[in-house]
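Only one chain is included here, represented as structure tokens and corresponding to the form predicted alone.
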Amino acid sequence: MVRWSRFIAFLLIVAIIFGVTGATTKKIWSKIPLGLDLRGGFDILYQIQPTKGQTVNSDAQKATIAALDERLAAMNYTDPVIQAEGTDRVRVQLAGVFDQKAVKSALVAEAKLEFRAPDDKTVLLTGKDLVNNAKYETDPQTNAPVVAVEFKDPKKFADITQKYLQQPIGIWLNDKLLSKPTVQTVIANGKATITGMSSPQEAIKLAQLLNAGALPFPLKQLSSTTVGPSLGESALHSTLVAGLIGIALIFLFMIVMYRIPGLIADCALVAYMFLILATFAGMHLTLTLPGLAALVLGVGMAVDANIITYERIKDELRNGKSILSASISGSRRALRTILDSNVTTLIAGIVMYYYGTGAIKSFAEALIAGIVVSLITAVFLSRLMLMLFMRSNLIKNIKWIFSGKGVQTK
């Protein structure tokens, strides 16, 4: 007797995963951040130099790598990739930026700010003084680019301000004298203006850079490499293409072997493909040419966990048992195989991950998410609907489920 309600079940969970995947696709894949090689832009690789006391380690790694972040964020440039490499290297990647030689100033650029007494040489305050809120703004009466600043310590500013009444205050920036204006009245709020820059984009320059602060430590470039936006949307279109040919092959064989079974599988796929985007996009994961592969290959596991089932219930079949005995003995039979399986590539991915840096690094990403996502669609749900269908008995038919050489079921 056809049972109807675990058919419809079936069709449900079948309806959800296609209407799910073709209504949202589009929007997740444009939250996915691409990486250099599919989006373009440049890659810059830096050697942090020692100074004077203080020698090169991974602390200092890491002091440089938050201030090149901090620099970054100020000139609102989204989603860099900064990485630590070897013991005194640090690399900047950043998509979809072009102006490389904008960036590459920005970086390494010094704003060396000091309020200096009117002898020129006694420093009264420092760029790390300020609050880190530092804007460009315009002069009422003249209209000139003024940067407007605060210190952290008003009642400092104030003291200064309350000695040299009356007397100039030089502001100089990189040791070059920015302005040098008398000082009219006690500032007690802590608030000044710098004057002196020649146009706008200087002025705000000069607020990007005091608010990201002073490099720990002197860089040096070692390399430097640019992607056109043209190269990466070509290897991005390729990449699609050659995955889309795969996965279609892929659908095909699992339809002429395993028939409707195969078919199941087929909806685990999508249902996969939809949930490894998901992740990515939802984890701000970015999308690289090695993550493509990754991610296919995560299609190729995902398929071997379901021929692996597919075949433990042939066996099953061999053995004489009936077809709903047979599904449930072989995936439960196969689940060990798939999960040592599984967790040996998962190993290797953590290895990769933790041990390598750029492409090896976004590989074994796409890697890890491919396997865990893979195991739950491939394994769990595959297996769910697989019996949805067979406990409903709609197809008698060994011919529609599965064949082979002495396949057989009672």
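Here the rigid core means the biggest group of C-alpha atoms that line up within 1.5 Å when the two forms are laid on top of each other. Residue numbers count along the first chain shown, from 1. All values reported here derive from a predicted model rather than from experimental measurement. What changes on going to the form predicted together with its partner chain:
- Once you line up the core between these two forms, the Cα of Lys156 ends up 2 Å or more from where it was.
- Relative to the superposed rigid core, Ile276 undergoes a CA displacement smaller than 2 Å between these two forms.
- Residue displacement note: Lys62 has its CA displaced by at least 2 Å between these two forms (rigid core superposed).
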The other form holds:
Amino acid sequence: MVRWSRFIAFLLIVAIIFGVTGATTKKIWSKIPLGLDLRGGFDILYQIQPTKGQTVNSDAQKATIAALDERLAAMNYTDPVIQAEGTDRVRVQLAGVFDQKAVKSALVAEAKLEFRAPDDKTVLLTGKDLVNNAKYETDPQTNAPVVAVEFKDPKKFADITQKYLQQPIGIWLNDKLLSKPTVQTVIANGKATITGMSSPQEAIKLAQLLNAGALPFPLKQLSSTTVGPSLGESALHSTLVAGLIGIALIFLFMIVMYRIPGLIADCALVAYMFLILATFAGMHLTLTLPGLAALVLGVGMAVDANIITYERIKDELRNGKSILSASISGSRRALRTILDSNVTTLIAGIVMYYYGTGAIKSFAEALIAGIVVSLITAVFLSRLMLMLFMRSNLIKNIKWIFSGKGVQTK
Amino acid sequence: MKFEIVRNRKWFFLLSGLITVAGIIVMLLFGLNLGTDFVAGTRVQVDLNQTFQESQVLNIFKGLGYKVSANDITTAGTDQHTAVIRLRETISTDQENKIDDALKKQFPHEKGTQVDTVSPIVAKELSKNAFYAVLFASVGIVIYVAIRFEYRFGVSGIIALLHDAFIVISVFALLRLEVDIPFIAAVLTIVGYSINDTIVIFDRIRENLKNQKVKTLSELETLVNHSLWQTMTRSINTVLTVIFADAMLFFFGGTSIHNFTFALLVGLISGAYSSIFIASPIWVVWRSRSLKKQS
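Next up, the form predicted together with its partner chain. The previous block was the form predicted alone.
Now the full complex is given, and it begins with the chain already shown.
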């Protein structure tokens, strides 16, 4: 007797899988952070160099990270990854399309701003005396680009303007004279403007550099990876297409080899791919090329769980059991095997995650996520669907279930 | 009766032994082609988006004052549009930009460069971490298998997986393919896959042992052979599906995962082979020794 309620429950699961996947995949995909190998960008490892009288410790590391972060924020790069590595290193990762050359040089550029006495040698004030609110403005009279600055200690500035009244004070950026205005009056509120920039862009850049402050320590580049944006894009495109073709082949193979249960496995695979993308989006795991390869291989592992189960069920059928009882006992026997084989791979994944950096780490992340999600979908979901389908008694002809010799029921 | 895999084990041991010896000879003679991940230097990968002569690229780098020879330049990618240049020195951002400009001048359709530079300290650390990753993964797997099964299964499985890892490394040494960090990830995946595949077969052997008293070597051989054939369809189907996915990535995926997917391809085939023809027969040989002691 056909039990329609079970079959409807089965169809409902299928509908939910395809409905949810179809409706949200695009949105989820856009939320997954792509690694720089997939959308261009750079990854630079800097070593913090000790300066005179200062040693490199964790405070120095934190200060450097803060300074780099401020600098990138000042240039409107909002999602950089800046991490401490070891005791004296900082890794900066920035993915996306941007002017890599400009950002790289701006990261390590020193903004040594000095206000010097008329002799051009005595330093009166430096960029460190400034409040971090420098901004670009235009001179109301000449329309020339200027940078408005404010000093932390207005009195100090007032004293200086008093002392050098009617004399020129030089404003120097990295030992280059920007402008040399003559002090007209004593400035008591600590506010001044810097002139001498040739373009608004230059003024904006100077304001940003001043706000970001000078780097507390000089940085030495230890290693760097730079990927051109279009190169990353073409790598992503070709790898995605390749992955989809591979997955399509697997789908076809499962249907040919296992008929209706193969179709069920394919539904579970769709759920697998959806869940794995959702995991990446939800946990903000960065997807890289090796990570993408691990995901596609994860499909293979998810398929393996189904193959093990189905081959077990076929064994049970050969032993003369009915379709239903063969499905139940076959699934149960397969579960232990699947668990044992997956835990061993999981161990390899965890070790890789722990000891790996960069590409290995993101590969390990994808592998671990793949194993966990494949256990949920390829074991439990796939099993639930198979049982609902088998218990619905809809199919009595064994030809629809599995192919191959030796499978027959009583 | 199906083909006697276990009774013909000496042929499989001989085959794997020959491959292993050949691998050792290749490694001693040529060594590994270590990439910038392990040897300090710079690797420039550029998709020129057109066919090119290696000498054209060579001349650009020579013109910029780098000491390069024809050996340092390889053509990559399925369409052979990608040039990979190895420099022995680390370079600055400025130099990077100059290289990019010079390439763009001669190859206007250039799609962009990927430049990796690694200084000696970082290279040393990376190799150290990779070594520990391989070591601890193996130890962890042996312990788990020893707990869940028995130590003989664990050790037989590890011999098979080391065999697989070694074959992949040998093939890379022989073909002069670059050994980099993704390659290490590939070897670790193979380690995981190989033992994963072996466990499924061992699981069946263990189950069959429960139902049958084995007294002689011949009985043991028959039982294991039977178990191998029982799991054969699964072994073949599974490795086929994974190879489908990997082969597609190898042929149509991005250039930067070319070596990675190739290593996996070699390892997957070797892993499926060793689970059936090496791991299980080793276990039979070992287990049969304790049989003789009992009788």
